[in-house]
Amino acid sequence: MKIYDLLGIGFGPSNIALAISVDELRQRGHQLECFFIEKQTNFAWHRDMLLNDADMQISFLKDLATLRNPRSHFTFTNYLFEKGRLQDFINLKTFFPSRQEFNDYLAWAASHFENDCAYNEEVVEVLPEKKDSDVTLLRVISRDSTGNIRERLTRNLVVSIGGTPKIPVSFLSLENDPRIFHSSQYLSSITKLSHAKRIAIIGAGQSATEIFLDLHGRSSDVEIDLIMRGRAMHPSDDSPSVNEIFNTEFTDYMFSRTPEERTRLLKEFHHTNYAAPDIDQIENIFRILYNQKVTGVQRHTLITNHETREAQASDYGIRLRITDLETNLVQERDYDAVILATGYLRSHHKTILAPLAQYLPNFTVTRHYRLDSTPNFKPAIFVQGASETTHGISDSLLSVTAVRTHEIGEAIISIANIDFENSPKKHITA
């Protein structure tokens, strides 16, 4: 069986950026054979949140390559040039392209590596390949949509699978009810519920506000309750001073802190990324609610300082029992659909790597994103987007992607050079 130098699980922005970094390493003379496995049938970035009026919350300069190599073929600027839109984009006078355009940029970048990626395959297990007492390779097992199993061997592995939907406890028993769905399935799910007139959105972040505005514009007879634990919607803090926490240098600072200091930093800067929509989204929602007061026609309600403690499903709809967090008073409200804009968990890599857990103590991560391993475990496993507690809030964002993938690529080259120096074949030849 063919042995790859590197296998990547997932082919979203992080691993596309890694493919670009590896391509640059090849141009420098390093012969690395890599391959990626992606469960989607084709590339799409948050396809169910590609709303017509949604813009990026991050500068286009924090693309797949610019911060590492502004001369790269794969910069967003060169994408615009090749698409014939560079001058028009300049005339927009913005750092923030639409999410649809940035998705097209990512798809354009991914298209350069179609021969290096298997789409429509989901990795189901990663197993150790042993020689005596040492684990020397990894066997990556995937399954396609028809149920066929594929196995591949690799010397190194990079897991970049993004987040999995975070479902509140009160909704877990109803997870398979099509009338209740996570924001990550918004567009495909809402089109199947054209009859829904009373809709609840749970959450207070960017996804919640974008969905509210999209639903408001879809139909004049849809009524929406936006339910959140906080007393008010807080805008994201994107001032220049605060934005320095997304600089690549801040990763070093964050990693060098004690666990207690890291926790304090994450709490201090929580509203730069979580439950923090853009100010224009908040203003648009406030304007809609204000106009209701002017006209006397109330379609939508902002329910703050409340938490959903119980959800019940029947043939007639979804009944939520929501509790006022100040008075503990409970009210019941009925809906045709409930949308959970409740964020993501970033621990699924531990499930995929569970057969290797004995070699990966506590799944701790080094500064350069490699999982610590026991001495008898020779492959290197890297994770992308799962190290916020040690590397900072930028870890799951685009901010450091171009630099992070360069660090991973250089680490793999270093490992390959060490293996070559210690190989019996090298010493015989010498």
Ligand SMILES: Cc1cc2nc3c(=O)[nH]c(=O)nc-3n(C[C@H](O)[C@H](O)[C@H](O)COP(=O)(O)OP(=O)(O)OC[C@H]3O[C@@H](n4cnc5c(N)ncnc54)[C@H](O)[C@@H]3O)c2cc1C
Second form
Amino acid sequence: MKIYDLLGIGFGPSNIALAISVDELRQRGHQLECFFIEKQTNFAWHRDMLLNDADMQISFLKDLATLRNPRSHFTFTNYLFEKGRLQDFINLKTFFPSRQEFNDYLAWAASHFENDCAYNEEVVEVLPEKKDSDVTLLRVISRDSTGNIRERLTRNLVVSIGGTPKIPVSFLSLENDPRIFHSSQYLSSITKLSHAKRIAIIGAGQSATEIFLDLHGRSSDVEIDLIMRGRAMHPSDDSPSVNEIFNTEFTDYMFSRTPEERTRLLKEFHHTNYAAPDIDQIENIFRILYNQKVTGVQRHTLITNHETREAQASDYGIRLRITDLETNLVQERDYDAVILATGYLRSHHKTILAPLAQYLPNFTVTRHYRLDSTPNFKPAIFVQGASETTHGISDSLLSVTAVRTHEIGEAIISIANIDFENSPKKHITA
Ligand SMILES: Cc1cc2nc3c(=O)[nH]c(=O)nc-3n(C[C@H](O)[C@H](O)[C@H](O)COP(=O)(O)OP(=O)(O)OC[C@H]3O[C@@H](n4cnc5c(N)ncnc54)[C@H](O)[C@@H]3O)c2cc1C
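Can you switch from the form predicted on its own and show the form predicted in complex with the ligand instead?
Shown next: the complete complex, the earlier chain at its head.
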């Protein structure tokens, strides 16, 4: 069986950026055998949240390459140039393209690596390949949509699988009910629920507000309750001073702090990314709520300071018991559908890597995103997007992607265990 120098799990922005970094390394003479495995049937960036009016929450200059190499073929600017839209985009005078356009940019970048990626395969586990007491290689097991299993061997691995839906405890037993779904399934789920008139959205972040506005525009019959624990909606703070925490140097600062200091920093800057929609989203929602007062027709309700502690499903609908966090008073409300805009967990890599757990103490991550391992474990495993607690809030965003993938690429070529003797390209420095 072929042995890769590097396998990547997932082909979202993080691993596309890595493919670009590896491409640059190849141009410098480092010929790495590199391949990616992606569970979607084709590239799509948060497919079910590609809403018509949704814009990027980050400057287009934080694309897959610019911060590392502004001269790269893969910059957003070059994408615009190749598509014949550079001047038109300039005339928009914005740093924030639509998510549809950024998705098209990412798909364009991904299309350069069609031969380096297997789509429609989900990696289910990674097993150790041993020689005596040493683990020398990794066996990556994937399954396609028809259930076929595929195995590949690699010397090194990069896990960049994004987040998995965070489902509140009160909804866990109802996860298979098609009337209750996470924001990550929004578009494909809502189109199957055309009869749903009374809809609850749980959450107070960008996804919750985007879905509110999308639902409002879909049909004049829909009545929405936007239910959140907070007393008010806080806008995302992306002012220049605060935005410095997304600069690449901040990763060094964050990583060099004590665990207590890191926790304090994450808390201090929580509202740059969590439960923090763009200000224009909040303004648009309040304009709609105000118009209801003008017309006297109330369709939507903002329910702040409440938590959903119980949910029951019946043939008639979903009944939520929501508790006022100040008075503890409980009210019951009935819905045709409930949308959980409740965020993401970033620990699924531990499930995929569970067969290797004995070699990866506590899954701790080094500054350059490599998982610490025991001395008898020779492969290097890197993770992207799962190190917020040690590397900062930028870790799950696009902010540091172009630089992080360069750091990982450099780390891989400096790893001595790449078997250059068996490689036809011996000029690589180990
Ligand atoms: C709706 C939405 C909007 C966002 N907007 C912004 C923004 O404007 N700016 C910003 O900086 N960040 C934004 N983010 C944050 C987002 O995490 C990053 O933009 C970016 O998607 C991170 O890229 P990634 O490759 O690490 O993860 P993802 O984009 O999540 O990609 C991971 C890929 O891995 C695949 N995968 C997962 N598990 C497996 C498996 N077991 N086997 C094979 N493949 C697998 C997935 O299908 C996916 O394609 C947004 C997030 C969401 C949900």
